[in-house]
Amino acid sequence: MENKNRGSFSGSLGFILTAVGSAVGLGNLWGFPYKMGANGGFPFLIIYLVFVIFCGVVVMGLEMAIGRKTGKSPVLAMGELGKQYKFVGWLSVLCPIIISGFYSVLIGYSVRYAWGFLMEIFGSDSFGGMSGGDFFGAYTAEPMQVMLFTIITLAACGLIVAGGIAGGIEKFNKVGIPGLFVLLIVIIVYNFTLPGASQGLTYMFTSKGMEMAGTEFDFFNACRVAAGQMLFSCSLGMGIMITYGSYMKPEESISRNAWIIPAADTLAAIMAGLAIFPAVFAQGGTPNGGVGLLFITMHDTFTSMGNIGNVIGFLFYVLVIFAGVSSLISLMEVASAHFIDSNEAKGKPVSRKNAVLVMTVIIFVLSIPVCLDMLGGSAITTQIPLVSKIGCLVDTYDFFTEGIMMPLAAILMCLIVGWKKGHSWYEEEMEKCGNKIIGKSFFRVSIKYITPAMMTFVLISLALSYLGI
């Protein structure tokens, strides 16, 4: 019997926009620009594109095929391939839950900044006249205020997910994703009018980027960061595309979507760079501003523009909120779908609303330590050896998910399907309803050899980096 709490997409456009919405998030607007800035600019972009093609497209197609063929969420889907493979599904379910624990906090930051610039437009001194660094430090040092905006974020996303696939998640993305790209274009066009903005283009698209940022290029570190960023940004290795694949209609072309979604995600990442770097250089800022690039550097940039800066700042952070929410609802859907499916399998059906409520509470509990950590400023969390070595709880959550769980899940899925189940297993699903596999030989070679080899390289590189080698 079909589980009425699961739902499905209304059509091709709804699926693509939702999948793109999942991929286009803070990984693009927050992660990609600052990681690109810290890893050499243009050379990093080239490495990133290589990982998108040989890993992103491949794992994207494989996950969607697994999801649609089994019609189940990650744990039960991997169990269909063999009970011994359920642990891979658990990796894919736990990963988005952990990510949501810090992702919701970061979106909450953006809500506070959007509200602040809106108030500035109407003459209220919402930032207290402080510089970007001073305000960011003051805000993150107030855990209760951070927690409040995190609750607002989770409540809004919970309501969207509770609305179901077509009525909630798809409906939001049909408006939010086109709106996101429109806002990006508006900000990019405005940035190009700023004096000195062309330096941002030079930084992003020429080999002079490293000199301008004052950084040395480390190939192995750039590969590790690019691979992790690609998995995080494309929503791979975290069960999202398996879950969304389970909602796909049989006539949908999996291979076509496997190329379209990473391409749209990469376009959004590059556009995010164009929305940030020209403005940063125009105001004399530094492109390798780290995590604070989105909140400190951009705050100073908008403030220095005068009244128009308040408007652009408000639009920019609304853009960040759209991008963040579109991804967070996907993360929450994976956890909720697992809760619904697992209870259904036990003969204890649970409503979507109750499943979403349970997962929202769990995610909020995980976010509390992140709020209290104050991005490494807490005297309590810094006493934890692992956290202190990595930097802060946000980085620690990111280390385990983006650094270990996601590439490991991608490797194992490729090995299980490529070497155990065989190519015919996923090709039969991808060729349903007369669809053709775009790059059939490419998928075959990559799933079996190239993708697992590249992901293994990433894991080894991470281990050596952590050991200081």
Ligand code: PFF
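Superpose the two forms; the largest set of C-alphas matching within 1.5 Å is the rigid core. What you see is a predicted model; the values in this text were computed from it and never measured. Residue numbers count along the first chain shown, from 1. What changes on going to the form predicted together with the ligand:
- Once both forms are fitted on their core, the CA shift for residue 122 between the two forms remains under 2 Å.
- Relative to the superposed rigid core, the position of the CA of residue 98 differs between the two forms by less than 2 Å.
- Residue 315 is not among the residues whose C-alpha shifts by 2 Å or more between the two forms once the rigid core is aligned; its shift stays under 2 Å.
Moving from the form predicted on its own, what structure would you give for the form predicted together with the ligand?
Nothing else is written out below except the one chain.
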């Protein structure tokens, strides 16, 4: 029986913008540009592209085919492939819930910073005249304030997801994603008017970047970093594309979308670098990545630009919010879709609104320790041996998801479909309504051999590197 609480995308553009919205997120802004510079520049880009093509495109196509063919969210979808495979679906559902636990906190930070720069435009001293590092330290040391901004973020995203696929998620992305690219272009154009901006290009695209970041080229390390970044950045191995695929119309070309979405994500990652590093170098900053780049280095960069820095800073954090929200709603959708589908299967239908409410509360509960952890600055969570070994709670959540669950789910999906179900299982779905598979032999060889082999390398090397081995 058709599940009334499910929905569908209104058309191609809505689907593509929504999937790009999930892929383009904080990972593109704080991860890719820094990692590219610090790991070889142009050669890193080539390595990254190899992973995008042989793993990103393949797993994306496969997830969409699984989703659309079964019409279900990950646990039930994998259960249709065989009861014994349900656990792969569970990996895919737990992952987004865990990631949302820290992702929502970080978007909350961005809301605070956007608000801060907006206030500064109107002459109020919202950052107390502090340096980036001092303000960040002071802000994160007030968990109640951090929690307030996390609640605002989760409530806004919850409302979007509760609005449904076409009425909420697609609507947001149809405005948010073009808006995000426009903001990127505005900031990039402004950046290139700054004296010294070309150093940003030198950092990202040439081998001098390693000198600037104080690193050295190591091929295997570059592969490991590129692979982990690709998986997180393309939103793979966590049921997002299974869930979004389940709402996709049969006439849509899965293989075309599987090429377009990672390409758009990579373009956005390069543009993000151009929106960040030219400004950082022009203002005399030093390159770094992660949370420190977004909230300390960029804050200092905008402050040192004078009045115009408040406007550019405000636009930049609005950009971060658009990127973050479009990703967070995809994470919340996976969790909510699972709740809706599993209750429907038990004969106890639950409304989308109630499902989203339950998931929002669960994610908020998971985010509380992250708020209290102060990114490792508090003594509470760092007393847990595993957390202190890995770094802080955000890194710990990231270790279990990006380091273990995502690559594992991606490998298992390829092996189950490639070896147990056979190529016709997914090809039938990809070829529906007369669609041609773009790269049919490529998908065949990759799903069975190349992608699982490359992903196994990622799984082992990421797990070891997180543990500092």
